[in-house]
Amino acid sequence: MNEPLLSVQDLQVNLHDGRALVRGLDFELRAGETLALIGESGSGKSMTALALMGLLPEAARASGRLALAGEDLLGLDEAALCKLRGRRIALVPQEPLSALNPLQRVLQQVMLPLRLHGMSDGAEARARALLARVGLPESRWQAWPHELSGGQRQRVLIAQALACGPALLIADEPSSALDQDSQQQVLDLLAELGREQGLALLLISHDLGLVARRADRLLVMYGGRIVEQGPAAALLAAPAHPYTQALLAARPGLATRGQVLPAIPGSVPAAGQWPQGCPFAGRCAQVDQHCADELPPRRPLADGRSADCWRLDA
């Protein structure tokens, strides 16, 4: 097997007042391969993404190993990082309306990480290309941001992102703004072009369903940590963790007009707040003392899947 392109080893965010947001982060992920990192928000998903890209608040700081290209991205400076951010990696945001700059249009700012990273000769053309790929109509590209659809508007994010032919995309929450019919197509998008372009694609979001066919793996996160992870259809066909469970059982598509949907109880814990035990005690119903005492250790399950759960000895 090919080496990984990105590995991420006991990533930790903090805050300077030593609450953690992030906990003990372990993954890898290869050329060609779709990971998605799901979970409510509040789990650090966008936080893991922030650190990935050199990001973080002025009040966080990481720790811990980011590899790239066996490249440490936590030993770089800024300088670096700028040169790198665009070029190397590169974040779809989630929310296109304000990533997108007000006075500039479309084309020009698919162009803008071109001239940033001295690839000016050819940008017209390659965000022509990049415009005409990701499906915007060619009467859109000349159009000014608030003249977009949402949809529309991802796409330009997303051309953008590509401009410079990273080597690992990011997508955080890229169809939380869109209707259902654009999700669907935008995620079907990143999922084609990382296949044609060998991305290492790294999809994050809330909701397990709906980004569950077009991973190669999962990974689930509560409370700053992985509490579930394996291959996306030998974890959907034999879910683990009790919150792993949850959010497939409350998904929209499993239900009936009129039926209510399952819902979990109460919500995820403040940021950097987390119980001492398993910090999915206080929503589980199959919780016991044990794990409101302790953090539950990783089990290795079958089909390549590992979970932190007591209950699993149950």
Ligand SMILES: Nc1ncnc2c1ncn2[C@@H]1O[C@H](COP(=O)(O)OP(=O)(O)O)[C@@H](O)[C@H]1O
Contents of the next structure:
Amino acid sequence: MNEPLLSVQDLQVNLHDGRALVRGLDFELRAGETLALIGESGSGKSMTALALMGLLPEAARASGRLALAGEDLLGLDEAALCKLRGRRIALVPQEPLSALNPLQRVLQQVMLPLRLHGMSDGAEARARALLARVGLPESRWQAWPHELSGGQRQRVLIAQALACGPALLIADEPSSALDQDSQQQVLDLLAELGREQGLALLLISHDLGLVARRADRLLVMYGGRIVEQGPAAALLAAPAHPYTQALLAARPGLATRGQVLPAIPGSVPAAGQWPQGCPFAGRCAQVDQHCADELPPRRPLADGRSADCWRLDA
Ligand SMILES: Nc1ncnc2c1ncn2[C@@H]1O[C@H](COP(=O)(O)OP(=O)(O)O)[C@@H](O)[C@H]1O
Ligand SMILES: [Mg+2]
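Let's see the other form, the form predicted in complex with the ligand, since the form predicted alone is already up.
Up next: the whole complex, starting with the chain shown before.
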């Protein structure tokens, strides 16, 4: 097996006041592999993405070990991070409109990362090829961002993220602002590009139904922790953690028109308000006293899966 491109060990993200947003994440991602990071809003998905990019907000700090092709990312200074960002790791952000410069035409914006990284030679030809590849009609290449639809803006951001040929692409809720059809198209495009270019792709979403079939492996996150992980097909066929089971039952992709979705009762606790035991204890239908008191250990399951749940012993 080839070495993982990205290796994350015991990643913690803490606010300066001590509140924990991400609490001990471990995962690996290989070139050519698509990993989906899934969980409800407030689980710590974006904080994980920002930690990988070295773009955490002022109030937060990452610790643990993040290695890209063996290089320790958390040890890098801002100058070194700038060289890496957009070049070896790129992010397709959650907010397509605010991520684009309203005063610059589309083609110029796709060329920008190439200029920033001293790759100006042939930049325009490369930007044109990328815009064609992501499916933006040529008549739109000189448009301003406000003249594009949401789906088109998302395509521009994908072209921009790919400009310098990154090895790792992180897409944080890449289509959450779009309608269902455009969402599917954007995700299909990302999955195709990932395969085509041998990218390590980290797809982040709150919607398990939307991303699961496009991923090789799934990481289910709740309360700043991975509660279950494994190959996508095996995990979907037999989810082990009550949280994964609840997410699957609530996934909008399965609902037919007019059907009421069985939402997961309760809400995600605010940062730093996790129970001392299993993060899901407060909402879990199968909870017992043990769950609230003590953090469940990671249980290895068949097919390279694992889940952190006391009930697996029952
Ligand atoms: N700038 C910030 N300062 C303090 N807390 C934050 C900040 N941004 C997000 N949080 C908190 O961190 C937790 C995780 O947020 P986030 O990573 O954005 O979750 P997700 O992307 O899974 O929805 C949430 O409780 C959120 O309120
Ligand atoms: Mg988020």
